[in-house]
Amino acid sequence: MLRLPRFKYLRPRSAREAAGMAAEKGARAMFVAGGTDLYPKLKRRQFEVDTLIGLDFLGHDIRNGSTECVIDAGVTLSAASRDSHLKGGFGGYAEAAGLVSSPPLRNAGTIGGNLCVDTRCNYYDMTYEWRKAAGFCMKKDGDICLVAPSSPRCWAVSSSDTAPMAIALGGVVTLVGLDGERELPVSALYRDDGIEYMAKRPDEVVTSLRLRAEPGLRSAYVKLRRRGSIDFPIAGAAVAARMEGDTIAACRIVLSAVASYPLDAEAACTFLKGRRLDRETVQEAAELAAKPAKPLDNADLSHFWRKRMVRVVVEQALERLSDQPGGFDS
């Protein structure tokens, strides 16, 4: 049986407050929320902290304007994907959250959680004796990257759920940190780096999300994984558009698991502009989408395979669309 390593707790009051809690401990702290994620790797010695900060105060609110949509960041996902206003103006959300792990875990996980929720690889979430015995990488212990040992940076993958789809829906973050309060598209919270996958500082604390209703807005997301239930995503689509009649106006296309943050597919997004939801139009543009994905052997089953998926969860994502108000043309 693996277990947790021995560390303080502390409980601040407020935002700001676990802000100068973080910043005082440095790198030998970190926030948990739900913690569905990060006692597991704990557990496998992934993480060396003495402390761990509880969100314990983060506010548990979904507030639904005519215009936009604010979740507070300690919403469960359990809650986010069952409430009615997401569900109907932004189902491509609820559908995200709903989709991540298990009715249990999505109890205890929240939307904050899962937006910063470490990126995975095969060679770095396993025991520590595991990964001792194969060799440590670039990410834990070691000096070079299993999946490309020719590679100077970290490729593990980004596997959160949400992400990609409150990016495509334009969504955007408040953080907290010793400075104050400032917003941040959640398009800018990610870089394109395994280890260093985060754009906040250490010490910001996520407290809310914020989408923005639109006219004609649809939203869909499809996630690829072994199981129903449990696993992460090893290949996933995000798709947003705004629709003038049966034409799309704008969208957005973010991929999930396919890269160590969320990939826009903008060729697609260019080429959908303008054109209606045929089953031809759905094809193209899913082919569009898959272009930019590179998936590396880091994950659940062929990279080779799961290149190939990326078209395909495009396509139903797309299609989802077709099936909400205004039908798919065939």
Ligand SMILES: Cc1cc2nc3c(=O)[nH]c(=O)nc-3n(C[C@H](O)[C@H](O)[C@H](O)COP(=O)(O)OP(=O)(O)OC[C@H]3O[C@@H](n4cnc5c(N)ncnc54)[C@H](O)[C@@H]3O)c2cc1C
Given for the second form:
Amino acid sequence: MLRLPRFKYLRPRSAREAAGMAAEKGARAMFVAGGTDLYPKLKRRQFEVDTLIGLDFLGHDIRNGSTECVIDAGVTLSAASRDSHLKGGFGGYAEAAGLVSSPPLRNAGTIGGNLCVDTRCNYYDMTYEWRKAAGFCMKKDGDICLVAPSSPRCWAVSSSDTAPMAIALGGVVTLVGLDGERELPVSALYRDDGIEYMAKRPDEVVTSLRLRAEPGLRSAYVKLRRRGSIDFPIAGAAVAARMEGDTIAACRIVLSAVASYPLDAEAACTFLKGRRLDRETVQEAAELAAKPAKPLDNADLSHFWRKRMVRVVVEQALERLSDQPGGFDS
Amino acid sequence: MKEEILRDVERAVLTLNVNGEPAQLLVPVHKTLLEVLREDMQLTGTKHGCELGECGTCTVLIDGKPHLSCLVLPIQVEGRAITTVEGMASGSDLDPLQTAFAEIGAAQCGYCTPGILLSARSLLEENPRPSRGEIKEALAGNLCRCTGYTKIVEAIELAAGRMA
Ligand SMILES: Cc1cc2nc3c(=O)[nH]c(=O)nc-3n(C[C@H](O)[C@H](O)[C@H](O)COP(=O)(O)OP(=O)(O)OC[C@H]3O[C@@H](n4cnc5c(N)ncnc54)[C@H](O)[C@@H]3O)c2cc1C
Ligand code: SF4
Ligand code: FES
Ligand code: FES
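Provide the structure of the form predicted together with the named molecule, given the form predicted on its own shown above.
Full assembly next; the chain just shown is listed first.
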């Protein structure tokens, strides 16, 4: 059997207390919310910790105002995917939450955990025995990268479905740490590094995600994976656009699972600004969006095919925008 | 004092509500709910498969919703209602889903069956007359290597019809 390692479980009553515990314990402790990412990784000995700090105190509410929606970090992916306000105002976010893994996993996995989910790699997300036999890599226990042996860095893949969507929607997280509370755009939460993939401090707890409602806002998320359920994304496109009449006033396209962080497709957005979403525009934008994506051979299926499919998922996501109420002819 | 102990523990005395009965147990906190059910409570109806959240055979209901017991710590679900396959029948009366599975032959090796029965039970409680698509979506976290799913879906439809 694959068992969890022995650990202590701490139960802070607030984010402040949790941050204090994390700072005191250092690298030997980790936060846990739903545990759906952390527990499999602990079973495979991808982390070595002796203490878990339970985030059971996190809120479970989705608060809708006229100008914004605040989602507590403890909200489950199931609850977020079914919430009628999120589905109405931030459809792409609800979709992304509903496409994570499988229904029972989404009943436990939280939206905060999904923003902080570990980067993935075929050589890393394996049991200790497998990794020992194949040779360890620099993300855990070793010193080289097995995918790109001459590379000084790790290229493990950002595999969150909701993070790209939260970035496309201009989301902002609230972080509570030892030094108090601060807000950070989700786009600033990540670093281009497979190992140190989060830009927040380790003692900081994500307590909520804020999405701002804007007139004419539309969003969509399209995910590629081997099976229609359970699997992590191997490519994905999160698209949000603010429409003025039938013209795109502003838009953001963020790609999943093609880099160590959610990848902004800026050139495509610059191109789309001020244009109508007709078929030709969609195709040209999708070509531009796919250019910066450089998937490596460290996730499911062939990376050449994944690269080709990035254009397709962006195209599908943009088409979905034009299908939404008030959409345009293509 | 009790509060202090509860906030920093390696072992814990937990009261779990399993199939409507409270059970008090002293368990190491790193034991999963799956392990505690099978090894400490002898409730071996809940199966272990991948133990990594990928197969769904360890599914139990927590407050009526399917959860993967291989990824749940008992300390995180104290006080919540846990239902395992052993809790589906009332006395000698099987749940209509269990009867339908037996009649239609929706189990072959049977390893996935407890998890699928519980996912289906949760679905029917929320949605007594699900469409085929809704049944498939509800089972999208439960793998079956034997049946090809057709008879499983048919058995759920049969049970739903009888319960309506
Ligand atoms: C079989 C399988 C399939 C999966 N498929 C997908 C998928 O398709 N898409 C996807 O995006 N994910 C997938 N996941 C990963 C995971 O289940 C989800 O990302 C989930 O949302 C994680 O949330 P959690 O609450 O369970 O996080 P946890 O496992 O509790 O935590 C994950 C990480 O985030 C940290 N953390 C958690 N909450 C906070 C917080 N509030 N503040 C600061 N740090 C925090 C933890 O320390 C840990 O490092 C899959 C997992 C499995 C096992
Ligand atoms: S990208 Fe390289 S260093 Fe990073 S996890 Fe994979 S093999 Fe290891
Ligand atoms: S044993 Fe829990 S999901 Fe496979
Ligand atoms: S009956 Fe054998 S796995 Fe489903």
